[in-house]
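Next up is one chain by itself, shown in structure tokens, the form predicted on its own.
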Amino acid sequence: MKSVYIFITALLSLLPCLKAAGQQAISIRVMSMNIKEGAQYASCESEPYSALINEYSPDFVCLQEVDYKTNRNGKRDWLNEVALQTGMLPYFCKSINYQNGGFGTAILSKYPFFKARKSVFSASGTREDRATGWIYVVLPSGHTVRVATTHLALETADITTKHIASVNSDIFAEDTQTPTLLIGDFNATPDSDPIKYAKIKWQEIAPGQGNTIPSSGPNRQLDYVMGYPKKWRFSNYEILPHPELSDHCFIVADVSIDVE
């Protein structure tokens, strides 16, 4: 009876580690990239923002302020640039028709993408609609994400509030087990009602870390990683301040989460 009683504690206490054999890490980089109107701080040019994407190499680039074909930026098709020196593919993700083009938020990814959305929200006080764009990628590992760019809005804190909400429904909706990033413009401070009200459902992956704007000299933080299941932890978060790109520094993140 007692070699009976050893075997069963010796076997229990394997039992943590055999599912923690059972799990794998999905490990990616991601970028988020304010480009400031189009990238107006750099004439439009799409060169310096992509040479910037090819020195640290991410799995997504996750856009806000990108023009497609406005006389603003000289009815360039600027994200297929980018893609093109990246070698990474583009989703473009228009929020309103922009001086005869088009202006919105984007992704880059280094993988191909089998599904892609975009929710559009649109409010009575604000003074433009706004796009969220996803996509789904298998990554070479076989396991799947969502990866979402975003730029909330600003007018009120219930104004941004509405559309964080609006955001999860979307997203959401579809399902709620897929591994998701949500990465952008948040228009809003870490103490603020909104990201207190993000954080009911995300996880901002790494808090503290810095200020994002103005990338002069960055005082206060708008620029989230947040993540889905609240599982996700970093192992490198840098701020990236570029004042000849835009006025937001951009961020650069090393994530993952354990998967069975």
Second form
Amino acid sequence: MKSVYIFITALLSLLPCLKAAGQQAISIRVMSMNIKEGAQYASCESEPYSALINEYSPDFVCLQEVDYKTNRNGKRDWLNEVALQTGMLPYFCKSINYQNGGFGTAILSKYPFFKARKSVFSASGTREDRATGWIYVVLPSGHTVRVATTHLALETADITTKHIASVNSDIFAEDTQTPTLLIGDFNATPDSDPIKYAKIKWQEIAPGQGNTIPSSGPNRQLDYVMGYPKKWRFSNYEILPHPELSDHCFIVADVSIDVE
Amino acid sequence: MHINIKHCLFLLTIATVAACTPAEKPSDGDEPQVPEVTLPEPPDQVKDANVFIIDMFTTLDDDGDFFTSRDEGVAADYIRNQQGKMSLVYIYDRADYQPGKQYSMTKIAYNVGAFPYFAQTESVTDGSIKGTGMVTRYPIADFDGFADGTVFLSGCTVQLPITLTDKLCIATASIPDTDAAEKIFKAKKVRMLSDMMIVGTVPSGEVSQVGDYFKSMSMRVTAMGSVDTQKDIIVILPPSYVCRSIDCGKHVNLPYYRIYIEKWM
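Give me the form predicted in complex with the partner chain now, not the form predicted on its own.
Every chain and every other molecule in the complex is listed next, the one we just looked at coming first.
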């Protein structure tokens, strides 16, 4: 009887290995960059941001506060400039018409995206509409991931929470199967109600890694790399303070997840 | 009460096709069934106000990246200097993309103040990725698509500049055979029967079979090619649209096909 018990125990202990054999890890490098009011800190120039992106060579860059041909940025097509300087593919998610141009979030992708969507949050009590955008990419391994960029509303904690609920609703109405990253400026600190609410559905992939604002001396965290499902890992996570480029620190992270 | 017979026939057609074809996420072994329906014919008279244009630039040969021996500046000039009714989307067959290199569509879009998109037609490789470029004047909120590792389809959803207010996804795909056609239709049949069109390419030897497949699914199909090219253009439309004509031309050394589509119902 004892030998049967040992045999069954040994068999059960092998199960995780058997499961792992059918799985493959996908690893990607992501960056989060809130560029503050259309890159005003760098006089709306694109080159300093492109140089930083090229230095880290990410697979995806999630951008917030991007201007498209506004008066204040001198009618520059800032995103396409960075796309040309980095050799990445751009996806602009306009939140609002602004100063005779557009303002919103954006994604730069090293790989082609075959599908892209945006969700615009609009609610009473908010200063402006805000776009969350996402792209679907088939990676070189053949696996599909979804990468989203967001800039959550900041007027009150309730509104920020409502915004997260709206993003969840739109993202998960489309699909709950694809491994997903939600990256950007959440406008909420780790112990706040909005982040507690976000973490019901999302995993903060690298919690406690440090503050992200102000870039001249970070004293609180507003920027996050969140993942779904809650099986993501990170092997590298850096907070990049560049006070000459933004009031937010940027984030670069190497993240991975096991997929079938 | 006035009953529009054509409208009734159209609704009947859609209902029949939707009922006879498999669901969006079919189980393995699901075969699309061919419905026995006849599409209502659009009127002979063209209503110009309901016509929009799509320009497709292509050599109709698989002879490498379109812009290897052509200049993006010339393509930008074509868009910038267009007179009369503007094209809704400019499509560039075999405008391949290589990660880390400046993409031809981004250059064109940057030059003309537009937005670039890339519809891959093969899996990501270490080098250049085959695909089709798209340039539109509008930031696209809904870039819809499908990918299964071998077949790819992507397209920009735009507001049509016509009197019949509607949105349409203008998609592109390289469709090698009827198997690929079937995969695309299975994945996107609901949109394809209502608000998605495809402007793509098909190997000349396959165009008849691929066209027949989509026709059997109640899509309107128009194809155009020439005897000495490897591929044909294929235009696949929902029943409420019709391809009125395809004109071919050349801007400097950029061969193009100007496609006139009418929403007739």
